[in-house]
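Read the single chain below, which is given as structure tokens and is the form predicted on its own.
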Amino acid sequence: MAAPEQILTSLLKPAFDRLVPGADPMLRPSSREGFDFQVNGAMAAAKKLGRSPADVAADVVRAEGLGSLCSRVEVTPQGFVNLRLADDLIVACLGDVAADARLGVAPASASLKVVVDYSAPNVAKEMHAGHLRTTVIGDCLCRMLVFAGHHVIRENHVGDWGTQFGMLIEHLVDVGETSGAHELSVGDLDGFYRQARAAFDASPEMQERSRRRVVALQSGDPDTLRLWRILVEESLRYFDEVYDKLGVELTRDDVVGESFYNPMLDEVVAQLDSKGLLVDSDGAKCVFVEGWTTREGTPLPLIVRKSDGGYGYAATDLATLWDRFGRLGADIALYVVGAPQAQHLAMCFDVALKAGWLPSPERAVHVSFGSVLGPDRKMFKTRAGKTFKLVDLLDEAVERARAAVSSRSAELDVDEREDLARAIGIGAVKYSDLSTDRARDYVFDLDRMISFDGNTGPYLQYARVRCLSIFRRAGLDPADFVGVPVEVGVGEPAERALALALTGFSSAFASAIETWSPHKLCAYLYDLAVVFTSFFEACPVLKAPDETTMRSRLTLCALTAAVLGQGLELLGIDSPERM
């Protein structure tokens, strides 16, 4: 059985379609006491029909069998339809969730091959706060896609190629391979890069050596490639440590750097030329896509090959599209990249579509996101104006969580407290990011993130621990109750509210994955945790009035723990057993 929201929508949609084809019933949770849902679509339909909203709403209610699903249906003079579900419908839907190992989430009707491009740090440069969003959002989307039954290919598009490597390799030679590799291996990537830049800027001789080294690198000189691999390997080793600390599923096997696409660039240009898409503009090879103009209204070019014969980011990004929809056979390619790259990616997608590499416009998706801000609501930087290292932010979050754990969970041993501090600290940072609509900026505020109150990761983790504590006190296993149906009516308001909330997991998951929006799943999980807290305080479980009620409430607790646990896993957040 589908979730109540899905059942109601399947009834309401045809009724609205008959009145106004394509009309949205606008089914929403109700904020009115005593009702579960509100239908808001009659007002928009009435405007198109030239009728009163109340009459349209009444027609909808009469046309569909809402009475068999609802214990109360109310049409307001403004045309809103308020619905209170029948208790037996909630119990039936909840029983289906309890009996399903996937907690009501049906697998995708067709498995798609989805390539997800995310994280993308640069070799010999530190991962900073700006890498947090792409890495965390990308990891969450991959987890959701796998859970839905799709074949996911993770691609970490590491910046490991380009003219800057002439400078970096020459600096490595100057400081010595052993010393330079050690500096990179301990995580001082920014220090190494700054030293190389300072030496380059101060020395015309090094500038000339660096230019020669770029030529050697691009021509495949063995010794230059060996030195380049040292830079790449030490950087990747450090990135692996950051990914492990952050708890994301990226591995070395997922790294597909810019260098991977370098051999494809000549073929990409040749194909664009053969299709008549390339235009010579002051010696550069460009594609002019209709609709893209500068502020002055002149055509805006996508520069594929520069006038000096070198390739820029556009050529590499076009090669990724050619490769992902060609060699990999992707059905969808997601680019989890910051909002400032919207125009560049849109132009690349348009060119790939014209070249015939992209099957249809909707198959390449820019999953854009806003910025991480400091308390002053400006780009998050240190007092010295430098970008915060991501690893420093994570370490500070764990340290804050460690202090909270020391006071709240003193009964745990040292190792348990340390594991708990990592789970809370890292989970808090990830949840704060994921719970924000990805299109928006957000302020990085560790005090708020680590709080056990409000819409935070620790609040969700603690709600699940509260569920499990009931079973631990009784010496019971929650897994023994997940499949047990609710055996009584859900008459207690808090009990009924929790039962209804648990039926909504599948709808929340579907909405989050359809729109590539993890914050929708976060919002559901937070609402569930709030409803459970009210239930926990209002409805005795182990001291319920009778055995049947106790077992029914244990089922609600077991399902709550299961849904919160599954939801946190999809977000990439650990679920402690004790706190």
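Residue numbers count along the first chain shown, from 1. All of these numbers come straight from a predicted model, not from anything done at the bench. In this text, the rigid core denotes the largest set of C-alpha atoms whose superposition between the two forms falls within 1.5 Å. What changes on going to the form predicted together with the RNA:
When one rigid part swings against the other between these two forms, the hinge lies at 88 among 208, 88, 274, 74. The chain behaves as two rigid parts between these two forms; the smaller one is rotated by 11° relative to the larger (C-alpha superposition).
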Given for the second form:
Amino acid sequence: MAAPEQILTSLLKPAFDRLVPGADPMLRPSSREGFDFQVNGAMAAAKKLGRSPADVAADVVRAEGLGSLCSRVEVTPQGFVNLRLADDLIVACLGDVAADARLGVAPASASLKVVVDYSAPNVAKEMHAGHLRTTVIGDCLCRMLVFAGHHVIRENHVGDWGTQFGMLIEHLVDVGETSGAHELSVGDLDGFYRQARAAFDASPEMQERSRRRVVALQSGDPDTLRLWRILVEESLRYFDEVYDKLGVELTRDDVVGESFYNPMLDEVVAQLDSKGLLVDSDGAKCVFVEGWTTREGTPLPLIVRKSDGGYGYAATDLATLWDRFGRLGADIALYVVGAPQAQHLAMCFDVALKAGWLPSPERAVHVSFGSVLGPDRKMFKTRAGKTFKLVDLLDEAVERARAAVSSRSAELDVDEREDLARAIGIGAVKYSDLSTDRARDYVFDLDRMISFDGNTGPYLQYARVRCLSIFRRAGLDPADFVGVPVEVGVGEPAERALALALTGFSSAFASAIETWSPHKLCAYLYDLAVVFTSFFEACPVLKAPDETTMRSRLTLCALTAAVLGQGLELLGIDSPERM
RNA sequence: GCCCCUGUAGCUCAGCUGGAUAGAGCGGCUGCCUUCUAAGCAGCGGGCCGCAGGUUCGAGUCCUGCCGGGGGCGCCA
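Same protein, different form: I have the form predicted on its own, so give me the form predicted together with the RNA.
Full complex below, order starting with the chain above.
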């Protein structure tokens, strides 16, 4: 059996079709007292038929079987239809959720190959708050896609190639390989980069060496490649530490850096040329795509090969499309990249479409996100104008969580408190990022996210912990209450509300993945947690009036814990057992 | 100048692709721990949905024009 709203829609659809073929019943959740859903389609249908909305609504309501699914059906004079689900229906739907290891989420009808490009830090450059968004959102999307049954290929498009490596390698030579490598391995990437930049800017001799070094790198000089690998290796080792701290699933195997595409660029450009897309303009090889203009109103080129013969990032990004849809055979490619790159990516997608690499426009998706702002709503920078190191922000979050844990959970032993502080601190940071619409700019405010009140990660973690503590108290295992068919009592309003909320997991998941919007999953989980805590206050479980009620409520708790646990897992947030 | 994103309570945000009296959290005020974790719950107050037109039975949501914020616009990635 499906979720209640699907059952209702499939029942109402034929009734609407009989009146106006193809009409949408427009079933929506209702916020009206005593009702669960409302049907809004009668007004539009009435307009088409030239009849009164209330009349049409009354017609629709006669649909076969509606009476047995709903305990209350109300038609208003304006033509709204209000529905209250029959308790039996909720119980039956919840029974299906309980009996399903996937908690009602059906696997996707077709398993797709999805390439997800996210995180993409730069070698020898610090990760900052902006990397947090792409990394956390990308990780969450991957988890959701895997859960939906798709084949996910994670690609960490690390910036490991380009002209700046001449400068970086020469700086490595200057400071000595050992100490330079050490500096990078302990995570002082910014320090290394700034020194290199300063030395480069100050010395024409260094600039000349760097230029020669770039040529050596590109021509595959063995010693230069060896030095380059040191930079890359030490940086990747550092990124692994950050990913580990952050609890994201990226590994070394997922690194597909810019250097990986370097050998393909000649071929990519040759193909564009053979398709007649390439135009020479001021010595640069360009593709002009309709609809894009410059400041002056002249056609805007996508420069794939610069006038000095070097490749720009457009070439590399085109190569990713060529590779992902060609060699990898991707069905969909996601680019989890900041909003400022929207135009650049749109142009690359257009070119890939024209070149025939991208089969259709909707297969390449820019999962864009807003900038990270400080609490003052300005770009998130220190007073001195420097970006914050991501690790420092994470450490600060864990530190604050640690302080809260030691004052509130003093009874736990030291190791568990440390794990808890990490779960809460990191979870708080990730949740605050995931829970707002990714399109908007995002205010990074540690005070708010660590306050643990309202729509926060710790609130969800705490709600689940409260479920589990009931089982611990009773010496029971919540696992014994899920995956088995049950019949739950929904006589109390709080029981009924919780049961209904639990049946909504699958549709929340579906809408989140459909729009690549983790915040929709967050909103559902928060609502579920709120409904649960109300239930928790109103309905004693272990001291329930009778054995049947107790078992029923234990099932509701077990399912809540399971859904919250699964939801947090999808978000990439740890679920502690105790707090 | 053109293009993209954005504007909802004092603050941070939802608003399910056009539905009824726009919802949460924080902060403020009032209650609730001898009963499964009070990192909680119940309640009160708080709004010209940036502004002005338009589309229609109906607009926070769609269209146009302004205003304010952010970003992008030929060889940086």
